[in-house]
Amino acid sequence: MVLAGGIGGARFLRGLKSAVPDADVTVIGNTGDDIHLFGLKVCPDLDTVMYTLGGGIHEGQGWGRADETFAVKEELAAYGVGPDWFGLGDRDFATHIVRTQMMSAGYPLSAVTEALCTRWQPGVRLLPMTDDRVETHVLIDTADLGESSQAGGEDGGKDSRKAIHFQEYWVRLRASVDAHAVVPVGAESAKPAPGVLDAIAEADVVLFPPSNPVVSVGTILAVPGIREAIADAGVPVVGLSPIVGGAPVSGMADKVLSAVGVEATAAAVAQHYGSGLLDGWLVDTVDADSTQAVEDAGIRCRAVPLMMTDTEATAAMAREALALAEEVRA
């Protein structure tokens, strides 16, 4: 079983298909992202998941649809409609009109995605981490937006701030200024979705790939129920670090890590995660002078390379996780 956001999980995925053609893999996916733009119901970590594993992503970009036209987003832009921020393809739309469709005439967002995954056939089963709307938002400062205060306080209002959705932070921001915290509205309240612990209690391994640990991965174990269910699970849980070098792989992770408290380092985020819910963690051969400490947290570590260059490259690193899933078994 994998917990999955978007880029680097879905490739991850793609890899771990590779490695391991036979094997049933179950992956619940992050809908922290997701956001309503149009009227319509967007998730872009599943659906970048659903593409990638289907034969229909923007391998460039690594979302978004291949071969994609923008006749709506231009359409919309000419009658002055927002945000334009956010460029959704023609192709892309179709996806979010079927699954809008469907959930307002009541089914839920596990049985949408079940139908969506029957044209795509990404070879896995493609469960949300809830069927409940959970949204991430992002503490920012307001004057780091360029606009004027009207709090007061005793300093005056220059340190007022709002929360703003992840996708404006992530993409219209591009993660440009600081965050402060970083909240996954709904989360508190929200269920996982049917067949998610299901998923959990009958995995023989569960992988945390190299994916955002706060807005991804971190979201996912929001979900009351989801992180004790893996922790009590008895299987072992290994995870990719998605810092190399003390940079993101990809991405702006070293922003929303320093908004929660973790240093952007190997080290760091698997201590993030804990002894309680790791067991085994895999750094780049640059970090492998970060595995004692990780050892030292109670963590199995290897040092091993973690760059998803090509499918072969990243189906190396899945087989080095379960070698590594094994080593904690025994």
Second form
2 protein chains.
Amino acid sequence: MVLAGGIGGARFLRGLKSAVPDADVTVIGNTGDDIHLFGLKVCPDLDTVMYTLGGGIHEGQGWGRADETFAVKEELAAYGVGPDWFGLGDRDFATHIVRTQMMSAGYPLSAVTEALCTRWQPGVRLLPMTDDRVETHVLIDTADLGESSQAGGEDGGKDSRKAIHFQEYWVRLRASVDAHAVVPVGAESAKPAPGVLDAIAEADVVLFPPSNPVVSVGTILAVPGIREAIADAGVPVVGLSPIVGGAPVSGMADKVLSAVGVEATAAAVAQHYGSGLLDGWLVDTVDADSTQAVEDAGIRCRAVPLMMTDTEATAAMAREALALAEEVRA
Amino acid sequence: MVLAGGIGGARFLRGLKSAVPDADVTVIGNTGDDIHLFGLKVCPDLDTVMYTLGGGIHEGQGWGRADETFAVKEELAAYGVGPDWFGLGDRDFATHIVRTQMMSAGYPLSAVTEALCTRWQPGVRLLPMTDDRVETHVLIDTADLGESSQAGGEDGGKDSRKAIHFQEYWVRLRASVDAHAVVPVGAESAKPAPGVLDAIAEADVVLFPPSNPVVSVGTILAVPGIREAIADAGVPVVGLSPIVGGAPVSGMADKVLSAVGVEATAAAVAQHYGSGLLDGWLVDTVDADSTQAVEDAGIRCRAVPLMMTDTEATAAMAREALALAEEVRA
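Okay, that was the form predicted alone. Show me the form predicted together with a further copy of the same chain next.
Next comes the full complex, and the chain you just saw is listed first.
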């Protein structure tokens, strides 16, 4: 059982499948960064897992399709229809067209995801965290948007803030401005998708891959019932730090960590999850001096290489995580 | 004012614009062959006019976009999602995505068409015949579908018939089986789109291009109010025969003519429109011997070359139509 975000989660899963090819793996995918673009339902994290494990991923960028073309995007731009900052390729568009058509016909996202996976055969059972709509929003200063403040006016509007979609923050703004809060809108009333709680209850081990602890794993845990089910499952829960040497391995996780008041260190992320949830935590060897702080927080901790440079290195990380799980189980 | 169907209508319009570049031309486009594919609203006739006059048409086939690629279609096939018989290219998909998104946002088709035309600048005012949903269905023998008859059973089901979408008849079956009826479903309760009746009332001349008289022009005339407005406009109404030498110039118009009991001859089509609607009719020079029959039906008739081999030949046809209009006006 793995809770997966985007690129980090997908790559970790590929290593895990390589380490234990016969293991029955269920993946709970983050849907908080789903977005409607051009009237189509786009699920970046689910698709990244599906494409990565199904052999369709653009290896260089870690998301989107290999051998991609951009005729549709060019045409949309010629029509003056935006946004232009989200790079949807032609092949990728087909996925969103199929998904949107099925959802319009009344199928829930979980059923649609299962249908899409019959093509991709990812070798894992991929479940969205919820069939309900959850949208991660990021609160920023309107001044940082480079737009004239609407709330401002005579007071100067210096303090006026605006919630924008996570994708706008992450992709359009490249997380270049401060995030004051990260809110999974709709999460409080969302229900776990069919199969999610059962899969947690039946899991032998729960792994948190080196995904973003706020906007990926954090969003999944924000769906009522999921955090509790994991904490109560009575099986080892082991995570891998997405922070190495005080900086996120990839992405811009430090910005959203700071929004929730968490330092961008391997130890701080473990403490953020907390010993009520986590039993074990892997930090990179460069962060070996932080293992004591994690252990002091009641979480078993080991320092091992955590750079997913290739599938073999990633498989080694997965084996370390499973070994730590057995250690805490014993 | 021109009532336009697909390829024939679009090519005629290009000739008309070449013949009288400064004329104010309003086009009423057929929407009866619109179809929802992959959850997207596709308007083949409107798009053919828009692409042809806007310089984006695939000249060889007469429909769809030039320089087209098919990545989306390939991917949809890989997902096992059909139909596979309708050739949507990537560039074309963008048009349908924009249209569908705008319609989902509540814009009527007429407003969407206007928006799409701001890009294409077709040089005419393009109005859909209606903003309401009209779908041309064709009644065929189920046996001809090569499917087991559902209505059949013990009686043999030899006479069981099925109504299929016009596009399925035209594109998938290539009109290879008999059509027993052509029904513009929804037409009886459709209203002319905003501007249609006003444009007819203000027109100096109304032209019926050499489009399909049943499924193109006939469908437009089936929208209550349009036929009456044209008949009552008090201006010359002149048509050009789509039948030359007893066969449709392009397409498979004879099949749908036979469904409405009209012979596939230039004279029979004029008589089908009738002198209550038509003031003048152009037949091809090879059909010169049929002019008398048309005149006898109370419709002024001339025989001129009617093959749209290039824009100049088509412009000459447009000039002949306008000359005939002035003749009947005098």
